[in-house]
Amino acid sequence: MSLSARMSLRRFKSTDAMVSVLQPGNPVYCLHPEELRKAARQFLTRFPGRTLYAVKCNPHPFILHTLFEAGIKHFDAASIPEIAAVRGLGSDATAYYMHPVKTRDAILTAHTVYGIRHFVVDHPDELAKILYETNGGDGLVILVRFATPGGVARYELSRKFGASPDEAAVLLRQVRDARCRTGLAFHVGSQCLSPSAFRDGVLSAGRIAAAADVALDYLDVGGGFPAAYIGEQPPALPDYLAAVRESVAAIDLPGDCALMCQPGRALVAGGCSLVVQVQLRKESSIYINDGRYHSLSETVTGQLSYPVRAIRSDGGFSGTMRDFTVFGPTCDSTDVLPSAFSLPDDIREGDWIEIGQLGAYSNALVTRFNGISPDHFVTIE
């Protein structure tokens, strides 16, 4: 069955066409399947190993199906619902349970119900939990996650997860001694702005494996591959992938070691835009029907700025632009975006704004605060 037959989303030729037809009074997520397919092709043709999509970044079924049909067959999952969503894609979709801290029930369910064989740990107690709940042994893959230095990404993850190099070497030996297949994993942080962070992570993995005297079956270089935003143009993706290839060639990996990466943002950021409507204008402030508690939380948590453009269905705008303070739809006084939107100076109630580059961590992080929860999706061909 084709993707279009499985999904019931309305399709439009353009965002403007959607606005003309629907005149939406609520936020609308506009999914762009060709952008998703293009991003998938980049990783599948240029990364020298397995590409695992990080489901948490955007778990919408259309996103998952589009990436799957574009050739992404491996998925980084962090919960049982994410694993179940991957399993629903088809028998050749493989889920990897990559959350370093899991409940015992989740480990047991993942292993016995969904047949999960790949797990990540960063502490001896987590390893003991997995070995107990799965009975361990042959066929189980345990990747030891180690911490990397910070300072190169919008979100640092090693403050929460990751063993020190010495601890990782000890854990790696314990995995081998438990007769499991061995691996190392790291994550340089989300929206990483330096390709050298991946090079340093791979070289650290080589040193840890040598110190443990363990031949690696797997090496996972994690996620963190960035997307472009307003005021932030990171190096191109080929620079990151080249850093991985060159550093992998410099360490002593077994010939059959499986190399993996876990992109989220870089795969889906350009695959979705959001159309919001202006509810009120007060001088140089506008009030819209989405905000920091909903699709735009990364304007605060990641200090990201998105491209925006105004849409008016009954005519054009003034050619003069000005900066507007943007307030969200809730009654909370902190529901204001930290950066202004540059918009036509005659924008008014009822006009729409398309916000681009919103495929990553937008609908995935929506709350239900004030009873507001955007959930309308369309596709743009």
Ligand SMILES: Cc1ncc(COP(=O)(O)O)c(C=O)c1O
Second form
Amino acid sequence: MSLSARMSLRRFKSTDAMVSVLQPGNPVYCLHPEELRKAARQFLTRFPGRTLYAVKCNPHPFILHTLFEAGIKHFDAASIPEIAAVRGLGSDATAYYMHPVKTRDAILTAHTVYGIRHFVVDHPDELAKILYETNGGDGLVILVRFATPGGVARYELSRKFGASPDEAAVLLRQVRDARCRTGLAFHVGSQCLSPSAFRDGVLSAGRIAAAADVALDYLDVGGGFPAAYIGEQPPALPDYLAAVRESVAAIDLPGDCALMCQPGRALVAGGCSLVVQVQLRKESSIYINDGRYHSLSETVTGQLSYPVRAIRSDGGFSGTMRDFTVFGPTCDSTDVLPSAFSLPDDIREGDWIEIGQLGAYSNALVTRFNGISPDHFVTIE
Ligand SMILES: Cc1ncc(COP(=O)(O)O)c(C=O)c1O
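Please supply the corresponding structure for the form predicted in complex with the ligand (the preceding block corresponds to the form predicted on its own).
Shown next: the complete complex, the earlier chain at its head.
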């Protein structure tokens, strides 16, 4: 039985076929498993180490199962529910608890109930919490997260987390002295536009390990690998992976050091599109049934623009295109997208729009604002 059938997701040959059959009045997430498999293959064949999928990016069970069946067996989890979801994939799925700040309860549950061995810290007090709650930390792997300079990604992730290089060296020694296996981790920021950020991160890790005089068991270069959005043409994934490979070769890592990455966006962005419907048109504005409080929040937080395509089930559109201001479904006047959609001039109420590249940080960030909460998924195979 196919995965879609096992998960009771309706399957369609194309997005247009779905629209023609369902005529959906609510947003529909269209999952594209072949795109997910393609992205998984890229990392599995080209990254010179372990690829962890960052579950937070899109935790939908179909996404997790598709990546798992495509060969992704390691997962970056940020909470107990995410760890439980990974455990549900099968006994050969491994979760790593990579949130630098965890509750004591969560550390205890992760360790005793789920057998989690890998944790991240960026402060001595977090290390002390983990050692206490796990009763001394026997068999643990503790990765010390350090901050990177930033400035090259849509989202900075080093303002909130990450020790300075000096602090990281001290912390790394404390990890070794506690007889845990040692690691360093960094995250260059999400939607990182420059491969050299990864090279700089790896070189910093080499300097920190040397300053601490600690032989690394693990080096985690994080996520941040970009997806292709409108107006943004980042270098191709192989350029990022080459930067990792070359810089790793340039530092003095023990031969058995495990290299890891933990992509979210680059694995799943292309694996889902969203079909929304036009509810009203006023001149050059349209009101649709999804917006910044639901699947489209990254249009605001990351200033991202997605490819869009109009769909009409009973006829065609005029060839002329024009820019439309796009309002979301809530009563809030801030529920408007920062960039216009280019759509056919004669688009009208009842037409649909397919928004592409929406597999990352979309359904994962949906709120219940105004009682609206899109949750209809189908697969396109
Ligand atoms: C610790 C950690 N790892 C991985 C990721 C995934 O990043 P991306 O989706 O940019 O690849 C994130 C994103 O916030 C993160 O915080």
